[in-house]
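Here's a solo chain for you in structure tokens, the form predicted on its own.
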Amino acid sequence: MTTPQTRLSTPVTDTLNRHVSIRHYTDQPIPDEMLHSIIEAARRGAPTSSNLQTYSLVVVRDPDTKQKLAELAGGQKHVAACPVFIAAVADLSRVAHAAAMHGVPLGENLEMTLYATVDAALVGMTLCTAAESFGLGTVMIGGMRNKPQEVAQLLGLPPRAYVVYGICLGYPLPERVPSQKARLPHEVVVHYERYEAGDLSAHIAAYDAELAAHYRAEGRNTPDAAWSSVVANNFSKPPRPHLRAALERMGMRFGSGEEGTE
């Protein structure tokens, strides 16, 4: 198949094409009705595995509360800074609830853990859509996995929940609006019948070639190869080691469900 020249656009699509993480806001407030759209629209719109909805969403307006977020987050400004801070939590303590109901344990390992992170990020970027096609600015914030138990017990969590990341939601600083990074090369990416990898090399550094003048057209210093030194410099040992063990405190699975962790 090759990729076509013509590219169809419905107002979905156009919003989607026009997303950049905004990490700068106005201090205009969001309507109630406009998040409520948004929370509404994002819950019917996201899948969810077997309709069990292992996902809850933890609203965030009050500023100490943010402010505590940030920190923990690693100092992220941002989070204080916007309106709103959405914490899109992955979350097995209802079905746990409903398996009890009914005399018998949830079935607790990898899968269902999974289950449970998919659906999280699944509504949350559903909200992100949403949210951007009322002309509001999102960025998602991983650093909610940096402190998961301390984040949990500040919002309240129940057992067998975490914060798989967060969401600032805030009409944007005009000013502060970054241009758009460029994406790695359709056909690094997607494939068609089989998966063909080709010259991965070369694809790559035209991609950091392409990166690296967009950062400096935006003022910043940046190695020539923008893209691969930062998985080199910043991946090479695990992200987060402390994540499994902390979650597994939280009541997470990762292990049978029979034997134990794995």
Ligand SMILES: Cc1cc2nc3c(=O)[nH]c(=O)nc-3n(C[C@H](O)[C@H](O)[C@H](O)COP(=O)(O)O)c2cc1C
Contents of the next structure:
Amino acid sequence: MTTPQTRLSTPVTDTLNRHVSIRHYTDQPIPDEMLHSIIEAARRGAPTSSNLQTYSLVVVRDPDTKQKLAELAGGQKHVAACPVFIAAVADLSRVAHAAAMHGVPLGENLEMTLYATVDAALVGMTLCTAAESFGLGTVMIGGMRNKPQEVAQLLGLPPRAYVVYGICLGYPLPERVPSQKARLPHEVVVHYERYEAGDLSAHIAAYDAELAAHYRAEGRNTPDAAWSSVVANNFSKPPRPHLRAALERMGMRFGSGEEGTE
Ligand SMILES: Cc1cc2nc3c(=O)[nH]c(=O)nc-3n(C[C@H](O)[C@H](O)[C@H](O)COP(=O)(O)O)c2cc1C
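The block above covers the form predicted on its own; next, return the form predicted together with the ligand.
Next comes the full complex, this chain leading.
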């Protein structure tokens, strides 16, 4: 298939094509009915594995709680500054409860943890698109996984639940809206019928240069290899090595679920 040059559009694709993460907000509050409409559209629009709905959303407006979450995320000021912060929670507590109502345990293992994590990711993404369609700015906050137990305690999560990421919502401060970051080229990421890696070094070098130009235009210091050097510098060691043990203490399981059985 050759890649068509014309792009068709709908209001949804227009919203998606306008996306840029927003980290600076005006003081304008988000009306309750708008927030409610966004959340209900996300819940309606997000598919969920086996209809288990293994996610919860915790909506935070309290300034003290947002300030504490900002600190737990490594001092991310936008978490405290946004008018509304929503935690996307992978939550197996309800299905464990439902199983117990029928006298059986929940089959807890890696796959069940993935159900909940993917469900939380999907509803949060859908929520972001709904919010951006109303003209709000969003940014996801994976920093919620820096200290997952502290975050869970602060938000009062039950066992078998953790915050996969948070979402800052607010009206974008016009003078601090960044220009869009280029994405990796289509041919590197999208494959037709079979995966074709192609000349990855050349593609990555071209993307490095494009992203470096973007950062410089934004007035930011950047190495020439703007993308690959960040990968090399920040990700040559596994990220958040403590995470699995912390999530296990919170009741999430990562094994087959058949440990100890024949
Ligand atoms: C799961 C996830 C976690 C993220 N965590 C953070 C974060 O902790 N702090 C932050 O400022 N941005 C965070 N981001 C935003 C990314 O940095 C951003 O999406 C990426 O640089 C691409 O930029 P764009 O969204 O403006 O296109 C996160 C994005 C995702 C998808």
